[in-house]
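Single chain ahead, by itself, as structure tokens, in the form predicted alone.
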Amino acid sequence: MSEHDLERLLLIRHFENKLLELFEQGRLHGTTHTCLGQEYIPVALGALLKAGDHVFSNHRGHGHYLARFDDPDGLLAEIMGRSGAVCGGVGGSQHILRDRFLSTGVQGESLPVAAGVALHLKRRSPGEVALVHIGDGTWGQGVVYETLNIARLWSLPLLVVVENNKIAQSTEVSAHMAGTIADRAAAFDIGYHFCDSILPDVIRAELGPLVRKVRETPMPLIVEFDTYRVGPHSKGDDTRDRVALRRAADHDWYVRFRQAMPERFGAVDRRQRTRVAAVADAVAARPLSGGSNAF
């Protein structure tokens, strides 16, 4: 694994972690969402994307929106409601719009709208892809068949990413969803391709030649990713049982590398934890923000 890497993963965690942290000691207000076990797809993902990339987030998005721009300051700037906030204060964790990046908190508001961009940047900008974020419970939305239906037909240059772990807030995806997402990626002749690693490097060897080929055909890929929520659903909210909580530790990324690399890996979460808790000292020092700055 490559330095920047695991840097970036680190970064991702201990920004998360912290964000619980402030909400215990009431220190933020409003709601976040964590992608706490989740951190390694937006890694992996960032070196396959261009600049001329859009991409499109969630509520779940603060994890992407790092991987993208590696800028926890603007980002708890604008979750405090604080001075160089990315927005102005306005977006909060969850809406926050920079360059080509755009997050919301409604569920598959963002597909259609990536639908939309894809089918502007094959007129305008062959070779560049928008790339969408969604999960297991987004596919109770029509809105997301609806999208799916129109690009296949106009062969629109869309990355749909499935960051499935299994739970939508407190329903197992069991309970929730009949059938699987590959049957419902062939259901509209789409192409699908289903990742279990937690590798960068190895889902990286894996996508490339599909994401290659979303940009120069182009077509549509549905990326379905196996993963686990680490953390609740949002601040302290997780209603799972012991035993779905322990599976879900078993499988985080922090756990196994970790184990797997302990000097290196003890360096880089040191670094990081020392950095997340800088900023969130120094963001915590500035001034409201007045919103001036938001667009």
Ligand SMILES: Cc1ncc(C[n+]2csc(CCOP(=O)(O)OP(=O)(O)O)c2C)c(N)n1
Contents of the next structure:
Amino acid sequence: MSEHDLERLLLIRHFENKLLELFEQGRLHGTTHTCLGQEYIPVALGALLKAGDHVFSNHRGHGHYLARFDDPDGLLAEIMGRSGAVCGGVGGSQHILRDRFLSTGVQGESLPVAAGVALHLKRRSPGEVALVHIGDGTWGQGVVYETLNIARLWSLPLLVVVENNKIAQSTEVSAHMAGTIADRAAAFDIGYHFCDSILPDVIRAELGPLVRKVRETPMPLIVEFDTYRVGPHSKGDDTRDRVALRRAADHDWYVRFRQAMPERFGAVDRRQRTRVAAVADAVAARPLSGGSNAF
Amino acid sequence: MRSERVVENLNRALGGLLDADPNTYLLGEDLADPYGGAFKATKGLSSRYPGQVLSTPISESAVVGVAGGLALAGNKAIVEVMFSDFVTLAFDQIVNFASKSVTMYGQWVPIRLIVRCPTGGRRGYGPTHSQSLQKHFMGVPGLSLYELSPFRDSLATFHEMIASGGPCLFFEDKVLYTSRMYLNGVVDDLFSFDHLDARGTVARVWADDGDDPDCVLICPGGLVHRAVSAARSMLIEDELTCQILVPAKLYPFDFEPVLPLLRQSRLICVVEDSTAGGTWGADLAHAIHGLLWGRLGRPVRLVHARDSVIPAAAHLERSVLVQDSTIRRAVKESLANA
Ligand SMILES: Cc1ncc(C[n+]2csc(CCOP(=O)(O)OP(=O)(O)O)c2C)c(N)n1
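Let's see the other form, the form predicted in complex with the named molecule, since the form predicted alone is already up.
And the full complex, kicking off with our chain again.
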């Protein structure tokens, strides 16, 4: 694993842990959804993306943002409503726009928007893609199917990344999804790939040729990651039993990578922990964000 | 020479937009030739601008979302919803994505998206194909509402909507499509029209420009014929003078050009096709009461459809929707109450 990957993974991990800590201390307001356990997905995908590609993120988007921009400062300021916030503190945790990165807080809503951008890219800058992150629970939204239908009919360079952590808020996948994502992809004649690796290099080797096809054909693709949500849905709201929590913890890349390369890991881990702590102190000391002139 | 039909004017405006900018898209169900849209507003356009005019599956939410994505990427996107009743299926995309995105990212993000909504009844299509849903979209930050008018070249309204930089809904009364544009200040043998502002945003219809009117009717484009017919009966049979104001922009409403006339009138009446409760007229009335309190002789009168589904049978539909007689009765009643 490259140094860069390890740095990013641990940056995101410590960022998310810091948020939960700040919440516990009553120093954060509102809500937040951490991506603990799923950090490796945007980090792995990051190397497959070009500057011209668009990324559409969702409620669980801090990792998506930090994988694209090395900017814990701007993101934390956004979440804490302090000066230097990426979006003036108006959007908060779930509504971020920066260059070609956009997140929104309504499940499934950004899928057709991403398809619209993909249509634009296909026409105006062929070779670029629109990537959209969704969870397993978001497959309950009708607009997902409307969009898959259109994306296939119009051959759009749309890369749908499903982070199947097998739970939506408190509802297990067995209680919210009939059939499978693979079969749903097949029904729309859309390419599908299942990925259960947590190793960025392995993931890239698997997906590289497929993403190239999305760019070159162009054609939509659905990639389903078998993943685990190690933390709560948002703050302290985890109702899973101990077996389920154990299973999630057992799949945590953090534990596995630390075991596999204790020394290297330890050094980067300390560095990012310290970095995030310093960012948090600095951001907390700043004046409140001025909002913006826009709203 | 007879003036063009409203739908021909609309078609020409859409063609003009597609022609002027290849980054303009028009999306919707059954838009492509030879069909050319359920109301033929897009006839010929897919043949002339094949890459820009796209017939879509029956997926209102995704289609408005795709258009929102095109707009986000810097294009101009126009969606035709086959019947405005179905715009409810795109409510999330309009309210939570397109409208909010203009400001919710702490920076001004232009979203040049126009959702065209063929609206209203009087064609016997029944409860799910006849509604006037303007009121459901009022007060959404970032969202503007416009309406098709026989007094204004639609191209001017489209330019205004695009220049706003934010998403707009354009309500188009379905009966208006086949009627003719009014030109050269002439409505009929009795009535004339002009515009209160240089851009032609608000049209004014009058028979006698001299004295202060007994009544000013404010109505969107779809009500024009009924309002003129009511004004005619009142002039001839009741000796009451009405002027009619027809704003192209319904919300947010610009009172400035209309206030001088409103000040002079004995009665102000807002007429619309939506059903009772939380109406456009109620919002206007509240604002007018605030602006002209102390000068008004009587409360602003509201005329709208009954609190009812819109029946299919013509006689039943008539009993629910606003008729010229409904307007006349309301005006006379209000004026009778000193
Ligand atoms: C349309 C909509 N309904 C409900 C919610 C509230 N909500 C936020 S996240 C979430 C669960 C989403 O589950 P999933 O798609 O599996 O993603 P995950 O949270 O597991 O990352 C829900 C129900 C929402 N944001 N949008």
